[in-house]
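Here you get one chain, nothing else, as structure tokens; it is the form predicted on its own.
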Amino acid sequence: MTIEIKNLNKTFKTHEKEVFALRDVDLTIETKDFVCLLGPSGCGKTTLLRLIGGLEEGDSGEILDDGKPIVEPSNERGFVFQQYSLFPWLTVLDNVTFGLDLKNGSKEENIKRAKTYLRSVGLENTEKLYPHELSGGMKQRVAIIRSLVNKPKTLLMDEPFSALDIQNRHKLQEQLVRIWQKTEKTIIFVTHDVDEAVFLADHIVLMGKNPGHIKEVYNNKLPRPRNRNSKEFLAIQNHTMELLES
């Protein structure tokens, strides 16, 4: 699954004036990428990833999703909320099987696919707990796979684990990484953290704002696993910073 965006514009109007948060953006995204958005606050990279789902529409350009334009949300595109986005009225299982169960499948399949993920990532004895009795990591990790239970070809985050501490933040995102070479989708995250783009992605999209925009596209080749501490990594961070100060 390929995702072209192609010449994007998109402004927002106040009361005053006409904002631009996009303008001219080009990007072509390959099946399996995991890619990360990054940027300072105000560059539009969670409006580029709202039009991507299909949650918002361009002023002119187009996305396509495998030649086809993206004009509404679709089950093929799961996406993460920077909030924890979960039902406070239903369990885990409850939560993880909604999607699932407003297809109309097998309740029984149903629960045996949200089962084993939830066992995927630890969260076996959580089914019957209520969103009030996880810890924000546990809420997070409950969101990513009632995404992914769906089976979406690509995985949308929005800043997922920006109000986490740091060492849940690094436990979330090595799980994020053995998720998605486990199951190959397609990731496109958000984040302002040069740390987490540089340790996730393997292609880092910076960008600048006023109006938002891409300056450059990176290809991180670091193998995998990555290690924080090595000069390797260190090297990236700091290149990676330069370019988006440049």
The other form holds:
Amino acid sequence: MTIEIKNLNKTFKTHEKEVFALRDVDLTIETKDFVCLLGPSGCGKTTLLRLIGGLEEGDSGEILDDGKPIVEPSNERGFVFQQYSLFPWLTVLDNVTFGLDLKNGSKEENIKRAKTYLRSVGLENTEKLYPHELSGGMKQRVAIIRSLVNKPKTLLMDEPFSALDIQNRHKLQEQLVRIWQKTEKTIIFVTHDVDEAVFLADHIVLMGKNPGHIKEVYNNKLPRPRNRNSKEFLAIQNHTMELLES
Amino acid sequence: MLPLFVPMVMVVLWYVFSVPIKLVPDYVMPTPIMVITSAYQLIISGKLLNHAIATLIKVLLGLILASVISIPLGVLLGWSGKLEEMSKFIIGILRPIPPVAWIPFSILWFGIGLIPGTFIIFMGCFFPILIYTIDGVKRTDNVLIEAGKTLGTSNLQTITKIIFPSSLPTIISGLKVGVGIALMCTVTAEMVASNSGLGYLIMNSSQLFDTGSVVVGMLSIGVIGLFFDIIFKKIQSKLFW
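Can I have the other form now, the form predicted in complex with its partner chain, not the form predicted on its own?
Full complex below, order starting with the chain above.
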């Protein structure tokens, strides 16, 4: 019950040059782990997440999800994008039932389930609204719910909170931790923000660039709920920063 | 009231120059009274309604036929770069041909009446709708397509549930352009290859020096155009997010 990445390589062609986006990446992610991919821009963390999501293809090496190679996107692996990705022509409720309706379940059941999920994050009053009527934070919460409602085993998140102001970002981080504790999903979360990684993750995958590679995996044993102002938190934050810059 | 101000001033000026001043003879420029008389007679006799319906039927038929073919085709061409590359040349060469240039063949193939007119309109709206559809499909935000795939859409569902709705506003814009062209085409086609419709009314009246009816025909086309415009604005206000 794991995601295994073995000797993964990925290059991008720009004009005449070939650039290594990822080189010799090996990583194992256990079920129910909360993992952050942390690194500066250009370290290939988003590329790695997209590869796990099946949105890109690697050049060599393999990615296995419970032993099966990942070749295309699947609703087993929910994906929350950095950009707002709600369907603008659908209401919040229709966005959330989108994945369920694809599977021909009963419409009533789907709506009931979607409503339960929306209520769980306090969005029950937004059901009839269209995405352009929502704030940035609400859009990302709906996007998370839209993935979760399909009961994926894994949730892949690509800097989903980076466009939000700091209060909203903190609120959504706390909500995400609660969702993770309650639903016991595997979460792989990309960020360039050390504070965010230390707050969220149990395993922080530190990445470097030129070419994109994994430096090391730091196991964050800080007990939850985590307090950003505690001495321990700041110590781990400093330590992670040092590892990243070394 | 504001939009009516300019037309009202125009009618007053028209009246002053054509009735008391008599700048030109009335078979060159009819007076407002002649137009109103013609309009009254055409409405009472039911002729105006019949001609307007004849024109509308051709416009709608041509538009529907063109949409049924060019929207799915446009989605396909916008979706597959290869198919678009293959069809670039043929579209490029057929598109600039004015629809009225098809009139000779439309008469040869379909004679006089409903079908040749519909054919001309079809040729006229086909390419704008096609081009707009291709454009709308290509402008679909990639993140929406990817989001769909991670929620479990198949290739077909990606097209029907994401690409199509996402390009709908652009497709509607294409239809709007299509209607404008369709109206122009119908009237032209009716002038030469028809025995009904507003274009026929204009042509026939002009041969009888009934310039009042010519103006009635012209204004009716304007009203139909305005009517379509209002409908499309309504649709778009619901569709644009």
